[in-house]
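The data below hold one chain only, encoded as structure tokens and taken in the form predicted on its own.
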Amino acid sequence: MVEAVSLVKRFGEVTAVDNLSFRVEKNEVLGFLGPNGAGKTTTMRMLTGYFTPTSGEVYINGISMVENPREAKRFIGYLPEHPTLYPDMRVEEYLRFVAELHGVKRMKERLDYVREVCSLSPVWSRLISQISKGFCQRVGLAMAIVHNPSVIILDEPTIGLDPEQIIETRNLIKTLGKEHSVILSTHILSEANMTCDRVMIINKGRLVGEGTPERLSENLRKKRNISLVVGSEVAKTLFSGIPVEIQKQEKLDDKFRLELSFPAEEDLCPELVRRITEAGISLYQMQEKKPTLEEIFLSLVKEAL
């Protein structure tokens, strides 16, 4: 479990993180989103003890990172955006070295595990200096989980990976989230949508949105957008007397697609169906269009600005 309480980090006159509080439970994957310079990496460095907060507190499994950093760090696995690897060591040698530093007991079992889940068999005996950037990223991920930490913090974990490796890494993160507390930052919003149980969006060091994409969508929406496929063109007068706007109407072969919007607090769908069918118009499809995570992200960041 991770808990951040009123975190503040200043560099001179610049406030990188401004009164940020959140909590991540066991068996949860939290996506940490924000534009460049939002304070994501600074926050992660405070969570892992690399930076000391200007004020505020971090607790890892109830242990204060400020007061007992050595004890708190025992529970953390950290993959920085640019993992520090030793190029003159072989992959197996390096991961064995990291495992020894963490006091791993079942050495062979853990090394076999990370070799398998991080797909490192092709480079297991090669020098780190001789492997690709994508494999280096996977070695960094293996480094973060080799000691089976209860809290895993990943800064841009899929940077440099090819599409197949990205899918494998997403699946691994989902698996890790079943038994660990996982925090990951990413610029790829679709990745957060597919991987995370919950997302946090920050801008200029402040929290501007938090929740599942569905919950953020509900909180953000001022209007509901409905798409319909009907049998004939619809006149605007059909919706007179109710607050419905026709945003778009287009012909689809022998049918028409209609896009409508109305205030989010109104449930006008039954009335729309009634008016359309009573007018003798066939209704083939009715679907609500919800904002994508990208739209939510842009809206919240612009609103904060």
Given for the second form:
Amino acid sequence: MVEAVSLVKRFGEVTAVDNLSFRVEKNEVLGFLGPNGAGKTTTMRMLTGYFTPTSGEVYINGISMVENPREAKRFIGYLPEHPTLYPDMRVEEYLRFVAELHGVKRMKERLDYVREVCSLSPVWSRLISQISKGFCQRVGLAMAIVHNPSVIILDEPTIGLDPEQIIETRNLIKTLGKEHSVILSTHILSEANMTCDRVMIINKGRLVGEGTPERLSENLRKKRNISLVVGSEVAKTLFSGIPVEIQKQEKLDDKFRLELSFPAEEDLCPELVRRITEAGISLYQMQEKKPTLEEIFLSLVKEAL
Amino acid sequence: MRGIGPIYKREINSYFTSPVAYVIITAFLFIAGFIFYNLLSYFALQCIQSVRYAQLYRMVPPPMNVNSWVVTPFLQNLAFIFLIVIPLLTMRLFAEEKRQGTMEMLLTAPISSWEIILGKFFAATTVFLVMLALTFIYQIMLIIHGEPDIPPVLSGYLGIFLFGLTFIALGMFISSLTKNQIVAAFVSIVLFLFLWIINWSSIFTTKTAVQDTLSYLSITEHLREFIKGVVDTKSLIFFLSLTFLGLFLTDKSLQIWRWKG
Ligand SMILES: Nc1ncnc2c1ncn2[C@@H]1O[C@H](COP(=O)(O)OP(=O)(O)OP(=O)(O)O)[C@@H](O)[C@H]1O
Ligand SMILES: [Mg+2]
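Show the form predicted together with its partner chain, please, the one above being the form predicted on its own.
Every component of the complex follows; first up is the chain already shown.
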């Protein structure tokens, strides 16, 4: 379990993280989403004890990172943003080194495990300076889980991987999320959608939206968008008196496609149908367009600017 | 203290898997051997000359002391070579971690910064001790073939060992201040040279307080005592406290790194 209380990090004039608080339970995957420079990496660096927060507290399984870092760090596995490794070490040697730093007991078993789940067999005894970037990323992931930590923090875990590995890594994260607390950061919204139980959208160091991916698209939707296929052209005056806007109207062979939007507070759908049919226009299709996480993300970030 | 072992092992491996340690040790042994050879040859020449001179004037040849002709100047030169060599050993200790970005892994591992610092310190000290021990072979040759006074040889070696610890600790601190190994080495050499000559300016003042302070701060003066055969607790404390200061400042430097990134 991870708890962050009013985390702030300033670098001189720049406030990289501005009063973030959150909790991640066991068996939960939390995603940090945000544009470049949002403060995701900085937040993770405070959670892992690499950066000392300017103010605020981090608790890992109830142990304060500020007061008792050596204890608190024992529970954490961390994949840094750029998993830079010692170029003069071999993959196995490096993972053994990390495991030793964590005081891993059943060394062989754990090394075999990460070799298997991170598909490291092809490079197992190669020098790190000679393996490709994608393999470095996998070694970084292996380093984050080799000591079987209860909290796993992954900064952009799938960056630089090939499509097959991306899928495998996402599945691995989902599996890990069943028994561990996982925090990951990503720019890829579909990835957050697929792997995370909960998403925090961060911009300029502040929290701008939070929830399950579905709830984010439900709750944060201010406008509803309806797409209709009708028999003839619709005049603007048809919707006088109700707050409906015609976004687009285009001709399809013998019909018209109409895109309407209206505020979400009031359900205007029955009223729309009534007015259209009363005007003698035939209605062939009516469909609600749900905004994607991309659209929500962009609108939230724009609002915060 | 669980972390010291793995850190130490990694550092030692990285010294000896790259050519760095071999190059440094070989070059060092070459220079040290050259100095020893020349001192010894000069000593032999002087011995022969003094015997001839004595024969010429029908006198008893004066006693020739191998300690003052070979051991003392050798140890003094050895210390000066270490002044250049130690920065080459310490320059990468933290600068390279910072440049590579491996600092992030080290500082998020469940070990204290003291474990990292001591692991690295002991590793550099080990390489230094290997070099020092290799030069001791020359002294053993002297002991086998000549009759040096042994206690000053041992206390001289103790002095150089303490001197090395001090410079390793200070060099490691300087390495923790930068991402650039070359800068770390250069700044270390300049600092060490300054500590080496700090008491030179004492001839320009007549105030005994200033003179005393400068000579207390002078590495050379403390070392000279050891090489003369005097193990003075004042000098012992001087070296050990400077060593501790170096380690302490390294710890502070890591704390600042956690603040500023
Ligand atoms: N060591 C540092 N010194 C000064 N400023 C820093 C430092 N590290 C980060 N920052 C600043 O803090 C802000 C947040 O950076 P951070 O790396 O946390 O963003 P991010 O969300 O991880 O971005 P990205 O998606 O590009 O990885 C940026 O404005 C960055 O310039
Ligand atoms: Mg980042």
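Superpose the two forms; the largest set of C-alphas matching within 1.5 Å is the rigid core. Quick caveat: nothing in here was measured; it's all calculated off a predicted structure. Numbering follows the first chain given and starts at 1.
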Displaced residue check between these two forms: Tyr59, CA, 2 Å or over, core reference
no
Taking the rigid core as reference, does Glu28 move its C-alpha 2 Å or further between these two forms?
no
For Ile276, state whether the C-alpha moves by 2 Å or more between these two forms after rigid core superposition.
yes
